[in-house]
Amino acid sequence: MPENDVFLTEVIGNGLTSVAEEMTLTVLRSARSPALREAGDLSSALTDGEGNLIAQGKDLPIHLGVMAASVKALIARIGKEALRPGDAWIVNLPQASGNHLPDVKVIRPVFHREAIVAFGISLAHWADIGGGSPGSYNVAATDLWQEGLQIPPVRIMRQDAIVADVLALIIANVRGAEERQGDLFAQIAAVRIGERRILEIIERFGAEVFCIAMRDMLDLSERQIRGVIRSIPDGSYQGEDHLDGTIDSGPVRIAVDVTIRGEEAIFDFSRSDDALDAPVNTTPSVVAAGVDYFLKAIAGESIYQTGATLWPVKIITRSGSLLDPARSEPVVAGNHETSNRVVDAILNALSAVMPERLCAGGCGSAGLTIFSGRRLQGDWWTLYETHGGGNGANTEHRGDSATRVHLGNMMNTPAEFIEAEYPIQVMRSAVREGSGGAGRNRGGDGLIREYRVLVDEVRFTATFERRLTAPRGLAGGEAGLPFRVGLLRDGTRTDLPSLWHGLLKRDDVILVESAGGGGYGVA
């Protein structure tokens, strides 16, 4: 295949990101649910025809870090044979889209001339996907039928027309169907704008060089990723962190041997814990996004955004495992909770080896707190919050207050439209001061959150880390403070475990006070 000029490998890479950005507009200007349009809990992505990822938007890491994977499970379970023009599939099987149920990824083939040139993907979390709990975080489930619908790759497009029956299935076994259905089809418009805005590109440059151009795109990933895994010191380092866990299980450990040997890295989590009948497991793939973060995050430079960043990278998760369990086990909170375990673990392996690249310890929990009540006429309203906290310091900086840590980048949704929509009232949103470790540099703060039931039922789920662990100083700083999650009822606090779910009375408090950030040197 003949060889493109750099400059216009770079035009098209840039293009094909400013396509994926276009597609998670799309989406958050047209959708229903305020988890998408407030606070973005979304993602969009392309990749070639085989299914390698070649450009993404400025969303979620974890998100995007598994959105490939999902491409590639439809081809394979599928065929290329089997997609047409006009179609588009919609997929949240865990074992063929890499994560959790509530993350519903929609996918369009890209055709050019009879032949499939990309694939592109939007994937949103959808604020209800069924099961035992209202908005789908069932904390007592053992099993991942009772976590919600599953839906194995299908088709819900054929020839640009939505195949009704299968929409008709999906929206009979889900809370507010039509907020669903109405974030579906946001999903839809955006593939479909990826499609067009790719097919605009071939016009222009042809379809040989846009071919040549995505080659180029992940050959060079591929050479920047290698030049940072040889950046880092030659040897084996060992690292762990743990996840509250369950009442019954205590704090539950994720453990990495990370051996680096020139431009090739193993990360091999073997001697993590056996999976648990409770949702804190998580699939392989999304142990893959966070090595990939983490890869990306020390690389001191601006890395093109392509699946080839693994190429180099051999990633060991051991069948069974709290990591790589059974698919009955039970997910949903291991896609933002122990995902980011995986990235502490690998921090706290290669800290003693290069502590000036990197930070402290951080909050690492989306702190997701649901509220959820039937409305007059019967059907259900959901509100899907998720907290940041405070990152870790490093050798330069304190670490950011009240932020997203690792692999979150979602919005907070403003308390005017919570108070608008919902029956709870905002009290109060603040920096939870002092909350940061001490050191040289001070970890970052956490955020306090703080909301009042306005209605006589309400129920509630807590879904939070980093209440038992708290986030570690780095080169002698302190910890930060941990996360702590109370129910304020005829004034009695309760401190709530990291997994909750009850019944909540009209003027019940729910005290959202999210974790510092840890502190690096001696003060």
Given for the second form:
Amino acid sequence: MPENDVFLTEVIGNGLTSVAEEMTLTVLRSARSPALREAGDLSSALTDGEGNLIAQGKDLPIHLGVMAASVKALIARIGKEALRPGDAWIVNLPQASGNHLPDVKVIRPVFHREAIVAFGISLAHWADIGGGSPGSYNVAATDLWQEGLQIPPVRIMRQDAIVADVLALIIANVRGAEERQGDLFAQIAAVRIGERRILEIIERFGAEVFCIAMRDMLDLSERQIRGVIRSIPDGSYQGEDHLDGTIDSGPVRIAVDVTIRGEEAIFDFSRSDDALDAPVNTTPSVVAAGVDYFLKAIAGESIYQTGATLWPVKIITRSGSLLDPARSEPVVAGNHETSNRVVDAILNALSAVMPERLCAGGCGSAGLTIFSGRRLQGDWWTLYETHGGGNGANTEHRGDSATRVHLGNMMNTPAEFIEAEYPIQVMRSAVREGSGGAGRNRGGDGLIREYRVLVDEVRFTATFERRLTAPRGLAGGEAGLPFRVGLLRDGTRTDLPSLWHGLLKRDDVILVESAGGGGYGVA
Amino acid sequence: MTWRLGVDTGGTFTDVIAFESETGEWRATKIWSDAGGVAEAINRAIEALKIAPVDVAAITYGTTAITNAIVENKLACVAFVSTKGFKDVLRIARQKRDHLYSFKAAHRAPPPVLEANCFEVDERCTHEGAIVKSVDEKSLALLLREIPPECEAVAVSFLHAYANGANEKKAAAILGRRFAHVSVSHEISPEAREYERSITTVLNAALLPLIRRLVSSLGNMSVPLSRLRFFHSAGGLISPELAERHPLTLGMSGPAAGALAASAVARDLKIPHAVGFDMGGTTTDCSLIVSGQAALSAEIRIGSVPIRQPTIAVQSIGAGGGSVVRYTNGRLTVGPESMGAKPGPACYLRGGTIPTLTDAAAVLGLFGAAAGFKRPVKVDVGAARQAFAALSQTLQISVEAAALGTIKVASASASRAIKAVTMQGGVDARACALIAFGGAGPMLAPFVAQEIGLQSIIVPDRSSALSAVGCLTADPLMTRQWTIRLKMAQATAETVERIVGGFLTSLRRDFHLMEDKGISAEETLVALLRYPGQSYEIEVPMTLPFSCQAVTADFQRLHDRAYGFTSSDPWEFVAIRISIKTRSPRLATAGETPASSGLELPATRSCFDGRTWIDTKQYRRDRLREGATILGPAVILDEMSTIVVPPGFAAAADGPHLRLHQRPVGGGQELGAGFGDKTENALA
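Any chance you could show the form predicted in complex with the partner chain after that form predicted alone?
All chains and molecules follow, beginning with the one already shown.
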């Protein structure tokens, strides 16, 4: 194959990144639910014709880590020969290399002449995907069916026309039909714009040069990541962290054995605890996303963000464990809670050998609260809000306060939007002073948000972590304060467990106090 | 004699252009920005132009002072007063971090107000504007004593103040007892989203002392201050009195002036879609021009700060002529680090040795070299080659190949900015003409055009000082935006006309503080509509009397154009943007015919493909007459810049401007018709 020069790779790589960014903007601007357009719980990515990630938007690392895997799963399940120009496929099935049911992926194969040269993927968190609880965080779920509608890869668009019966089936099974359909249309618009832009790049450079550039980007990022692994001292390192678990189970362990040998690495999670019949399990694809995030964060931001960063790496999960559960197990919270513990366990493993390249533990929980209620017409309103917290300090800086750490990067919803659209008043939105751990550099402080219910009956779900195991300090720094969610009713406060669902009355107050980050170094 | 002056102050130079309307005479000069204050610089420029101060009828002033103050965080110390429970809104911002993959970065920049200077007041208003709790005067009086003495200004932003500013007004009245500078959010940015409105208000307040000093120093001009107008970010003029209240409206004054001048060029040449491409020494500003109007945006970012104000849509990137070329970790980057004016690019022989974009152009022979054509800045090709030697060795390619690669990478980043700004306006970048100006714009334009696949480049008259021309050609204009929040069913003609009428009255009142009452003003209304649940609006032009039917049809058409789908769902009327303007006297250029002799200079050698050197003709821009066509490879020399005509391009004069054409290479295709329509039955 002919070679491209380094400039052409940079030019085409630049072009592909801007395609992914344009796809994200398209969804942000045209989607209907606040979780997407206000909080930005969505991501866009492009892969080559084989499903290797080649470009991504500046979105959420957890999504970006699993999106390409769902393309590979599509190819494996359906076969490339069954894909047609003008198709768009929809999928959310966790075992199709996915993460959890609310994250719905729309995938568009991009054809040049007869061949698939790339895929465009738009992932959006749907504010509801059906199941036992409005907002689809069924904290009582003991299996996957209770978490909502499972969509194996099916065509949602054929020859550039919506497949109306499939759409009708999906929309009938989720709450908030108008919003959901609007969101789906936004995702389809994004992948179609992605296709159009990729074809423009091919038109400009030719398909051969384009494919070589993609290969070069993958090769280059593999080389870059091999260099990063080489820079970690050879050896075997053990690390762990804990999830709060259920009331029955108590804390559960996520453990990793990291083995570094030259330019290659093994991340073995076999020692992690068994799966629970509670929605904190997760999938091997999410574990891979955690490892991928860790390596990219060590590498720094000048590397190409492709899927090749995992090529020199072997990831082992034990079947039947929390990280590799049976097909039937519920997973909804694992996506943003367990996934962050995967990163924390790896950080813990390497904390003794290279603390100066890491940071102390951060809030590492989506801190999810869902308020919902019935509208007069019988449909549901759902306010889905996540809460950032303190980030861990590092050797140079104190941790940031009230922010997103590791695999998440959602925005908050403005209080002015919440109050205008839902029967909820936001009483307070403040930094939780003093919640960051002490240290030479202090951990970042968590967040306080206080919500008052203005109507008689509101269903409420809380899904958060770090209630029992606080974010760790590093290199002698102290831990941050743990996460708390309180229900204030008639003058008494009840601290809620990490997975909680219940009914709220008028004037009930929910007080969210997110975890502070760990400190770095001895104070 | 009545002269009008356009003054554009940049970081290094101040460009001054003067125009005399009776004779059509132009005069221009360039002076150092830093010598002894703005008024002195303007006085010296007027002197250098040999114009008597009494003959100056009007001065329009564009400035980067406000932008730089924000970017460099040279802001006044302010206090921030918010609703009880919300004093941390600036620190929390939107929670998002800037760096996705890093354990080491400080992920977020600190807000422009110190934690200790953030205060809260017990008050509350609903989103519908009902005051639930009014401001308590006693507690405010107490707070007045708590604010530290170093605070020079106060910003007040209460929850839902966009719906009712009464509590903010009360608070401002009390705070005004001690502070000369108070900004209130319902005046500065009357729109929902507490963080965006608060930060916008804070920045405005933090700029108040600066702008008052600037205005007061302008009092030392040899021309009365009443004849001066500021050029503001939305592309018009405002009086010093209004600028003193709304300094943030000057946030993008400089880039907006360039975009406005480019829009006048597009009107001149009747170009439907164009991109303004302004490449200077450290940054490149790209803007979109549709039907002769520079596109506006409801929000811009300066540094990492979102500013919620109608502003000419400009995408800026940190890549310009002085941008540094680096090869690290297997990747080649150009900018954002810049060598600036000193030590500057290596080829200027001012001490620089690190390769820059300008050096890449010098290596390839794109500056031209003609004996007998004097330019103020000399270019040393040997020094440029020397600067690229290490890179060419590392990559094991020729110096020419490394230089061309550098230009391609810089063109790719410029293309990204252009695609971003055209995408926001729903326009295909390839259908645009590229209006190239600024010192380095005309040199890089053909490479950018090739990268995007657009066909036509315009290099305007006076391209290196076009922003000053923009100031000169601007009209008095005010633009403001208000939240409305009406559902389609509520938006009866009567309701809309009543609400909009109120806004119109207040805008007219402000406008006539600046302009005579008798003057005929032109009002433009844009409705910002969306489907329920969306949070980004489609901009729909609107007229009074209000027609729901017409607005609905336009909304659906524009939504389909932007996103490729539409639906029959009712819309929401979220906000309205109103502009009010008068027309400045038009500028007519005296029909000077350039001398016909001496157009062609001796040929030089240039390299366009990174491998081969070819004969390249050289021409003088000032001798180019209409009708003559120049075929590439050629370079056209101007005093301050070079216009590059690569092989495959042709250049011709078009009025006072220059037009370059590229051979066509395929066309664009529109995104398919809305697929949303096909699915409506599925839900029935």
